[in-house]
Structures are given as C-alpha cells and as structure tokens.
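So this first bit is one chain, no partners, the form predicted on its own, shown in structure tokens.
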Amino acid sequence: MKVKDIALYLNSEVTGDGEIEINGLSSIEKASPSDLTFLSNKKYEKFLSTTEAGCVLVGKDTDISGYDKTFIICNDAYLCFAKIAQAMYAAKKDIRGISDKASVDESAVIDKSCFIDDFVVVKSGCKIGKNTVIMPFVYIGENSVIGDDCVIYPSVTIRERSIIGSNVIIHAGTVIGSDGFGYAKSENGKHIKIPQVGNVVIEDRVEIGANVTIDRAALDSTIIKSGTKIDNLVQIAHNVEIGDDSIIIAQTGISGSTKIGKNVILAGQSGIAGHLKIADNVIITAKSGVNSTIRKPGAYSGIPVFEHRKWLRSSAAFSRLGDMYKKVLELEREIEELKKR
C-alpha cells in the first residue's frame, strides 16, 4: 500500500514521497523504511529525527520543518492509525463453511458465509449471520443468536438464549451468560440458590477481552449496549446494564444490577457497588470504589469515590498527617500549660 494510498483513505495531507510501498505498521523507535508509524504524544518527538519509518502520521499542530521524512498530516494522528490499523489487519473472513470437525445441531441456521471451525459446538435453535467466524472450541448454548461479521475467538462459552449483535469481538476465554450469582437463605441457615432464567444481550459495535465473565440475568436481561469495549479480566454480573461507548478496564467488578450510563470510563480494579446507578460520562479512576449512587458525570476518585479534585487535595493532606498529629499534640500540651498559669 503506497503512502499516497494511505493519505487518500484517511483524506489528509502528504508531504514528501507519496509512492513509497508500506508494508507494515511500526512503533517510532522500531519502525523499518517499509513501515508507517505515527506522533501523538509529545515525548516521543524526539524519534522523529532518528526514526527509520517510511512515514510518519502526525497531527496539524506537530512542528515537521527541518525533517528530511515524508508526513501524513491529518488531525488526530492516534485516531489515523487505529483506523488504518482495522484496514491493514481486520481479521480475515475470506474463509467458508463449517469444519467436519465441529458439532452443529441440525436445527441451527448458519449463514453460509460464515466459517465454524474445528471442535464448535452449535446446540439447537441458534442463528448465526453472515461473514462470522467461530473459532476452534468455541461453545454457543441452545436459541442463541450471533448477528453479522463477528469474531469469536477459541474457547469462548456462550450460554444459552444469549444474543450478540453484529460487528463484536469476543476474546479467547471468555464466558457470557453463566449464572448470576443469587442465593436465598433457608429458616435452617442454608443457600437456596435462585434459578438465573434471563439472558445475556450483547448490541453492535461491541468488543470483549480475554477471561470476561458477564452472567446472565435473574428474570430480564444484562444488556451491553452498543460501542461498548471491555478489557481482560472483568466480572459483570447479573442485571447490569452498560450503556453505549463505554469503557471498562481490566480487574473491575460491577455487581448486580447496577446500570452505568454511555461513555462511561471505569478504570483498573475499581468496584461498583450493587443496585447502583452511574450517570452518563463519568470516570471512576484506578483502585476505586463506588458504593452510592452518581447522578453528576465528572471523575471520581477514592474507597468510597468522591470527587476527583477533592480526592487529590485529600491526598495530599493525609501524607502530612503525621507531622499535623504531632503539631496537634503540641498545641495540646501548650494549651494545657496555659491552663495550669
């Protein structure tokens, strides 16, 4: 792909040898005279003089005089690179039919443009559409139904009556729609566990990590709503609801019932609370914990959250707390002096 080509797909600007042949994508250090790299972050400015790329992707505000290189301008540089990313490395779907290694309930209808790898299991009733691709392990329960142009990467279980729309990635391990964890307590002190009958709705546009575990809901459904991405490593159980665009890092926990609103950021290891709502662009930051309710979008910081601002200057205070304590109990002891006058 020459870099005229690739100027032309993200409609920017060129400046240098447009014909030069990209084959690969690259970090600024590392790059090669075939690859395209791309400047987002100021600190790594200092690469552009020594790095090998055959292009560089920077911003409009990016000072390039005085570089021998050739440049895509454009205006989000990042953005640029994620995009030519999709169409340089988008998974292959050129690949048909369904494995005579695979276990496919007769009732099933697959589209034929779909491919199902060796060792899937199909139960009864499911609906897969078009341009999907089921890998190698990949288990989908009775009446589920996967939409268009998805990736299921091996060893994902999807449990029955779970609906996934088109455009969604699920990575290796994962889990979708196994029990909600809900027990009632007997006269005698025991768990009585509650049959988990609802279901699992994952929209468009929606992309899962590795190890997720979103469980099915009690009676309705624990719904992903569309754009959403979710890292490694996350346990979302049973009603909850995530709105669209939303981000969710790795380690979080979300307990049942709560429902978080669109482009909301929740950030490592940070733990909400059950029966919990979190309004619409909110970041709950790193280690946090949430357990009440958020109605104003801002970020928040702390166990439990409070306002991120406020939660800085807290911090700040309580790594002097020991030298206020010991000013305190002077003052104390001058006081009591005083007293005794």
Second form
Amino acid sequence: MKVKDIALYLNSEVTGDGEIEINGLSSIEKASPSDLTFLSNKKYEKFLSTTEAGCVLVGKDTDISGYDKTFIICNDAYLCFAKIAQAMYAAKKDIRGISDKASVDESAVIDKSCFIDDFVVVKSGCKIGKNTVIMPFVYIGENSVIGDDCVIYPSVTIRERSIIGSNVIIHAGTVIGSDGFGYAKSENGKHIKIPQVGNVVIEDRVEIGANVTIDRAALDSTIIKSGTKIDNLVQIAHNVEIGDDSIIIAQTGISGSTKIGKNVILAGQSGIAGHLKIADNVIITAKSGVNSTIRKPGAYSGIPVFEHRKWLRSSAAFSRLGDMYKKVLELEREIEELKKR
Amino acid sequence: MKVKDIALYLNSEVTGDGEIEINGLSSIEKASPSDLTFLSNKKYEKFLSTTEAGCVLVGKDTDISGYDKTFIICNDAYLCFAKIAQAMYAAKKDIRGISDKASVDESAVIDKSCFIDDFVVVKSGCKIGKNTVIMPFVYIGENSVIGDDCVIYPSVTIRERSIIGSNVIIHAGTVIGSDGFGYAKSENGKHIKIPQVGNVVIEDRVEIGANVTIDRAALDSTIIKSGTKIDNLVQIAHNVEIGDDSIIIAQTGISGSTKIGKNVILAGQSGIAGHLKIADNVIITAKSGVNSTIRKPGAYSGIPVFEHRKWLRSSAAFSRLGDMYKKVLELEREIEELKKR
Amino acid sequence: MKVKDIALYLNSEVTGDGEIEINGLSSIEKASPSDLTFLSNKKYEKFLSTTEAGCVLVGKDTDISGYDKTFIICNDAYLCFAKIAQAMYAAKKDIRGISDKASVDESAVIDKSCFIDDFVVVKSGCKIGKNTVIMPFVYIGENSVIGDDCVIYPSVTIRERSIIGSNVIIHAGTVIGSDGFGYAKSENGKHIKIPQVGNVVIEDRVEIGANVTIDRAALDSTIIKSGTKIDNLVQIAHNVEIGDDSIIIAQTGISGSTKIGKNVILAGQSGIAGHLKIADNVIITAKSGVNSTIRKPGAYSGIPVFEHRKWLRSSAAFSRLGDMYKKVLELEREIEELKKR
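Please supply the corresponding structure for the form predicted together with another copy of the chain (the preceding block corresponds to the form predicted on its own).
The next block holds the full complex; its first chain is the one shown before.
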C-alpha cells in the first residue's frame, strides 16, 4: 500500500513522497522506513526528528515545518490511525464449524458460519448468531443467546440465560452472570443467601476486558448498553445498569443497583457505591470513590468525590498539611500572646 | 402458590387478598401482577404507589396505609424474601455421575451422587462428598478434599491439598491455593522464591465470588472459617485467617499472615496490610487502608484508617482544604500586622 | 536430614544439638520437634520461648541467650530458609510427554522433556523448550514461544505471538496478551477500536500471580524484564515496560505506555497513570496513585503521591483535620476581635 492510497482512504492530504510503500504499523519510536506511524500525544513530538517511519499521520495543529519527512495530515491523527489499522488488520475468519472436541448440546442452535473451537461447552437451549467465534474453554450456560460477529476469548464463563448482542468482544477469563453478592441476616446472625435469579444483558458493540466479573441480577437484569467499553479486572455488581458509550477503566468497581449514564468515564481503580445514579457525561478520576448520586456532568475526584477543580486545590494543600498543622498551632500561641498585651 | 400460603410459610400476616396466585419474584419497579416483591430499602418506598406486583413483603415499620395493595407484613422483609426465594428456586440437582469427557484419576473417591461435568480434571488422591456439582474446566489438584453439597462453577482452579468443607459455593474463575508471594533477597539483590508448601482450608457454608485469588500458606494453612462470604476479585494472601461469618466485599485485598475476626465487614476496595489482627465486629469502609492492628470493634475509614466518625469530619474539611490553606496564610499575615501595632 | 547437615548446606553455625533429625518445615507457632523453622520478623520473637521446633534459623542480631533450643545462626534467616526450602521441596518433574486429551497443532515444536497435561490447547507455530510443564485448560495462541523450565498453571491464556523466557512461572487464571484498551473517538462520539497488533514479552525468571492481566501492545511489545515478580490480580496495560527485579504487589494497576525501572516496588492496590517513567529503586506505598514521572529513587505515598516522609506528617494531620478546621475558624474570629482593640 502506498502512502497516497492510505491518504485517499482517509480522505486526507499528503506532504512529501506519496509513492512510499507501507507494509506495517509501528510506534513513532520503533518504526522502520516501511512503517506508518502516528503522532497524537504531544509528549512524543520530540520523536518527529528521529523517527525512521516511512510516513507519520499528524493532526492539522502539529507544526511539521522543518522536518524532511512524509506526512499525512488529518483532522484527528488517532482516529485516522484506528481506521487504517482496522483496514489493514481486518480479522480473517476463515475457520468455521464446530470442533469435534467441543461439547455442544444438541438443542443449541448455532449458525453454520460460526467457529466453535476445541473444549467449548454449550448447554441446552443456547442460540449463537452468524460469524461468531468461541475460543477454547468457554462455558455457555443454558438458554443463553449470543448475536452475530462476536469474539469470545478463552476461558470466558457465560452463565445461564445471558443475552449478548452483536459485535461484542469478551476477553479471556471474564465471568458473565455470576451470582450477585446478596445475603439477608438471619435471627441468629448468619448470612442467608438471596437466590440470584435474574440475568445479564449485554448490548451491541460492547467490549469487555480480561478477568472482568459481571454479576447477574438478583431479579430482573444487569444491563450494559451499546458501545460501552470495559477494561480488565472491573467488577460490576448485580442489577447495575451502564448507559451507552461509557468507558470503565481497569480495576474499577460498581456496587449493586447503581445506574451509570451515557458517555460516562470511570477512570482506573475508581469505585461507585450501591443504589446511586451517575448522570451522563460525568468523569470520575482514577482512584476516586463515589458515595452519593451525581446529577451534574463534569469531573469529580476524591474519596468521597467532589468537584475535580476543588479537589486539585485540596490535594495540593494536603501535601503541605503537616506544616499547616504546625503553623495553626503557632498562630494559636501567638494570638494567645497578643491577647495578653 | 397463593399469597396466603407464602404468608403461612413465612409465619407472617397478610393484609389484602390472600387468594392472589404468585408464580414469580421480581423487583418492585418491574413486577407484574403475578409476582411477589419486597421493600427493604427506604429509597424504593416511592414505588409502593406504582408497583404492579401481586403482593409486597414489607417490614412492620413500613407505613402501608393508603395503598390499595396486598401486603405480607414481616419482621424483616429482606430475610423473608431470602427464605421464600430459596424455597421457590431450590436448586434441582437431578443430573448425577461423571461425564466421560472428564479426566478423573482412578484413585479419586467421588460419591456417586455427585455431578462431574465435561472437561473436569480431578487428580490422584482427591475425595469429593455427596451431591457436590463440579462444572466444566475445573481443576482439582492432588489430595484435595471437597465436602457435601458444594457447587464449583466453571474454570475454578483448586490446587493440591486444599480442604473444602460442605455447602461451599465457589464462583467461576476463582483460584484456590496459588503460591503465596514470598521471596527472600539474595546477596546480589535477586528475589529468591520461598517454596509455598502449605495449603488452603475453607470451612462450611463459605461462598466465594468470581475471579477471587486465595493463596496457599507458605507453611501451615490459609484459613477461611465457616459462614464467611467473599465477593468477586478479592485477594487473600498466604497464611491469612478469616473468622466466622465475615463479609469481604469486591476487590478487597488482605496481605500475608493477617488474622481477621468474626463478623467483620471489609467494604469494597479496602486493603489490609500484613501481619495484623482485626478484632471481631470491625467494619472497614470502602477504599480504606489498614496498616495497624485494630483491637476495638467499630467502623474505621481512611488511608490509613482511624475512627469513622472522625474521618467523616476530616473528609468534609478536606473538600475545603484549598480555602483553608489560603485562610491560614492570611491569618498569619494579619497576626504579623497585629504584632507590629 | 540432621541439623548439622542443614547448617553445612547453609554454610552457617549451629548452637545446640546438631544431631536432631529434621523432616519438615513449619512456622514458629506451629512447628513440631522434627520441624525446622525460622525467625526473621521481630513480631514473632515472643514465640522463641514457646516454639516446639527442633531447630530455629535466626539472624546474627537475634539475642538467643537464655533459650534452651537448637539454633542455626546465619547472616539472613529468611534467605537461608528460602534456600533450604528450595532444596527440600525441589519440584519433581517425573511426568513427561503430551496427554492424548490435549489438542496440540502438529506444527508446534515441543521438547520431549515437557509435560503437556489434559485439555491443553497449543496452536500452530508454537515452540516450547525443555522441562516446561503446561497444566490443564491452558491456551497457547499461534506462534507463541515458551522457554525452558517454565510452569504454566491451569486456565492460563497466552495469546498469539507471546514470547516467554525460561524459568518463568505463571499462576492459574492469568491472561497474557489480551487486547490493550485503546479507542479513538469517531466524529459522532462512538468509540472506534484501535487494533492491538503488538505482543507481550516476558523475560527469564519472572513469576506472575493468579488472575493477572497483561495486555499486548497496540504496536511493538509490552515487556516484563528478567527477575520481576508480579502478585495476584495485577493489571498491566498495553506498551508498559517493567525493568529487572521489580516487585508488583497484588491489585496494582499500571496504565498504558508507562515505563517502570529496576528494583521498583509497587505496593498493594497502587496505581500508575499512563505515559510516565518511574526511576529505578522507587517504592510506591500501598493504595497510592502516581500521576507524574518520578526521577528520584525513594518512597512515595498519597493520591497523588509525594515524598513518603512528608505524607506521614500530612496523613497524621488529616486525622485531626476536623478539629483543625474548627480551630482555624476560631482563630479568625479572635483575630477580628484583636483587630477591633
């Protein structure tokens, strides 16, 4: 593929030599002369003078004067890189059929365009749509439904009655539909299990990372709406609902019955208490803890959270809190003396 | 099942129409006229006027005057709901025997009432009690013992010499008996592995969530005592002991050799350092970190923790810390001026 | 084995009866007369008077006068214990070959000294070195390479093109090479997946705990250098590099493209933001969050981190912040009154 063809595909402009042949993608630090790379994070701008890449995708606001390089100039270098990478690495799904080492219940309805690999278990009453790939050691419980064009990576457990849409990706080791953590306390102080008889619903274009846990509802459904992306080791408790196109970053936990809006970002290791609502377009910064409903879009930080801007001032002051404490004691003494005068 | 029969089972009183037929359970928001639901969290009281449920379980302190509905009035609505749900959804264990797709060592002793599903591995010297269900992709290492009436969900790993009691539930992807994280530093700064030659003991009625990790002891045993419930993605290090009937909520971590008492609650994403003792009836709130032994029951918060009540005041002040810092500087200036007078 | 033989092996000195027979290792609290134990943590010194151990390994600085016991006195008791435990529990690798219940692609090259257990999947183009043990339900994707003397525990997923050195241990449920969490935002606000086409490289003598997730690079490689040890439930994002001999404790998360130095310690539940550098010999204490590059060795704490010593003073003051806030308001009032005089 030539640079000029890539620019055409991206509907973008070339400066430099459009005839350069590109046959791979690489980072700006490690690219070779036949690689395409991109620059979107300013931190990496220093590599523009040293990169050996055949061509660099840059945004319109990048100053490329003074570099003897070939560039493709686009509105959004990262988005364009995503598009060209998808085109270059379009998944080849040429293996189809059901491995004779899989254990598929005869009542399951599986489209013949699917690939069911070795050591997969599909229980009774399941339905799997077109072109879906199920990798080894995946368990699909009774009466679950999986849509078209999904990829389920190894050792994923999908418990009974889960409903999974189309174009869903679930990474290895993730558990969908485990029992919610619900107990009532008996008269003698023992924890009595509440049977968890609901299910999990995952809508289209959701991607779920590795070793994530999404509990089934006690009653009704735990719901992840379309286009939401969930990173590794996230915990989603029973009866949670997450709106469309939200981003849940690694090791975040969401407690039971909480409703998260659309386009929300929960940064890494954040936590949300139970029975709350988080409005659309809210951002919770890393390691923060939410213990009350948030009705206003914006960024929030802290344990518990408050406005991010205020938190920046509080946390800056916190690093001087030892001195501040000492100073307050001194001021107190000085006032005592002033009062004596 | 009629409302009056449910009330009889729960030894509780009906107000309204005891003849209504109930054939399912649902949440108060989504119940249909043939569903039983319950009200225990005050936040949901507003739904009493709109729910379509055939009958609502309520506590004695709920004001139900003015609602044209059928109620069952009990001491503890949530506990009664747990009891009736357990009765309605009593697990059917009608499949028994060992799948011919499992790999079970001939020296293993497995009661004939068990169900060992496809692709289970049971190594030499294992013993499994009555009515226990082992789901696909479970690994049970040499000389492990599992009691009666347990359910082990898919892809659970139980390493060698684990001892698991009766009525234990282990959810998918959990690892029991992985090596503890123990290294000595060699003369040249390399980490030398300490062989982890102890085991894990899990007593009766323990429930363990999905993708949990419980490390085997370096020596002796890591012990989880009876009735304790552990949520998803919890980390329990080597040589930890957890007392009876404790609650460990999702993504909590407990470091090596720490001893947790009875009826302790460790809320979500909390962490406990190693070699500590936590007394009975302690509550650690979400996201808190414990770095010293706690001898007195009560609630503790913060990183590191102190009394929860004091923490509430500190964290409220923290949100105003930026202004407070500014004010202290101003006061200092003003005192300087006063001193000059 | 006699006490005197153990002392000889450790090149250390005995005080007491060198003829005592030792046939096991145990903790100082639970040891029997035929057990060897050790004392390295001062907290356990009180057990010296009560332990029944046949012999106790102690450091040169331990005061053993007044105890009628047999001791081996060494430079570093913990390190000596590691050495003797390794000698006593040297793994027996007497089972070799490929189970006929495994599914190994015929193009894979596996040394005949390996043991590939039941229900393992090895895809095309893989190479596995000498004496490596692969346990049940492990998935090894296309063209992956694993070195000599590795142990891969059950239900580990190793995605395509991973490169794993020698003497590597990977505990159960861990995922190596899952897709990094990378999306560009489209013109209409949808998240567009960036194909993750790099891989993971794990060097010699790395140990990785249970249910860890290590994402493949978007481009290039995510790299874990030799001798580094990673505890359970750790998240390592795409394009991260971790230097030699570092220690990453449970439930820590490292965000994308961050470079961690050598001999770094990241304590439990800590988090590092993306695109940062952490210098050699840095210690991040438990639950801390790093949001900027650290160039100077030393210990850091807090969210966000600053010098650990300063943090100790700040967090001590934090526990009195409620009172401090009240006092500042009082001082303000008193100054107002003084000004009126």
